[in-house]
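Here we start with a single chain on its own, the form predicted alone, put down as structure tokens.
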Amino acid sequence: MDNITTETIGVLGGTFDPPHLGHLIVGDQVLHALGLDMVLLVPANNPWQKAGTRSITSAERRLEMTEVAVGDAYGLSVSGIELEMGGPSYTSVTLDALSEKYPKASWRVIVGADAALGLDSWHNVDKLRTQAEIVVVNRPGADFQPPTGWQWDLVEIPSVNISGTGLRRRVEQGHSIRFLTPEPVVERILKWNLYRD
């Protein structure tokens, strides 16, 4: 009889425009708190929920920034699966594609407490409930409403007030973003002249 080994993989999807230390902290905290084998950061090819709200950096550049942000961090990896598939990015479809690459994996989808409130509006939600457990990340002491009808875990993470919106604004205003995102990300933002009018 074959030895069947399973691995438990967290999926942290996002626009990553740009990736920053908050993303890395979330991935690392969930990895260790739940004893996962790996956390995959998955940049969206076409983040449909943000379409039309602002200009979004090309998927290829967001993927490269995420790769250099993660570097060789233990337990964290980056997947370009949504770019390979093309089109809008839906978690349920992404999990189907990832399951082909990792056929023995069980999945944990990592979301913030605010996003957990909107899970029922996600694409193909009934299927998604069967594909993965939800990991909700929240700041210690913050109010938390568990998502109903889902299998879920809660991981409290240190409060780090860094956001992509804030970083883009700082760059646009000519302020430094060093130490808010890894240096290779800063270098690419400058090289590509991102987030400036």
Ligand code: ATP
The other form holds:
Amino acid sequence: MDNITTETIGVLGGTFDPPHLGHLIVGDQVLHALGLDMVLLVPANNPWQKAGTRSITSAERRLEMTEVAVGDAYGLSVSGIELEMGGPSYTSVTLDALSEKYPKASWRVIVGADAALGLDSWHNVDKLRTQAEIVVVNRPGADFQPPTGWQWDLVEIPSVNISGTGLRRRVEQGHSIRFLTPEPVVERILKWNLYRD
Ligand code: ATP
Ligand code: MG
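Same protein, the form predicted together with the ligand this time rather than the form predicted alone?
Next comes the full complex, and the chain you just saw is listed first.
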């Protein structure tokens, strides 16, 4: 009886620097397309694959922005588990920790087509393949490649040409980001003077 799964949960991990409508649309579309019980947005504590390439907003601020971005959106939730665990964030380890909180869950790891291309470089990839199925969503500028060696699904979403990189650049150049991310995120970015240099 122990391993009967009673819920299926999607995990959308990322840097969320900042979170934006693309993340919310991905989460909501996959939630509905696959009939998931919930999608968890999980900000990375220390995005090790990006470390060193640019200065990353503190994990606490990225978590807060993700929480206010999601608000009370149906079926979407935010987990601070990677901050609680500390250190570098690895999806395989995160799923082990989440499984303690949701012992009856089966897991879907959601990735944009760009992130799907790098799956095989993820930490503990052989274990991860046994922990979750992969859900790939289309993303402008990234070709879809079926992830070989994984149980996977493709969910086609209305393509959203919004990215964290694009938002940071817009802020840096003094352009508006309104309606590209929920207003409470815009407020945090202004209040904390993010992405200005
Ligand atoms: P950055 O430009 O800083 O990399 P990002 O917009 O890619 O930011 P991430 O936090 O890196 O945001 O992305 C988390 C996950 O969400 C990844 O799997 C990414 O592919 C996916 N994702 C983000 N934006 C979109 C989008 N517009 N369409 C589809 N998938 C997206
Ligand atoms: Mg990215």
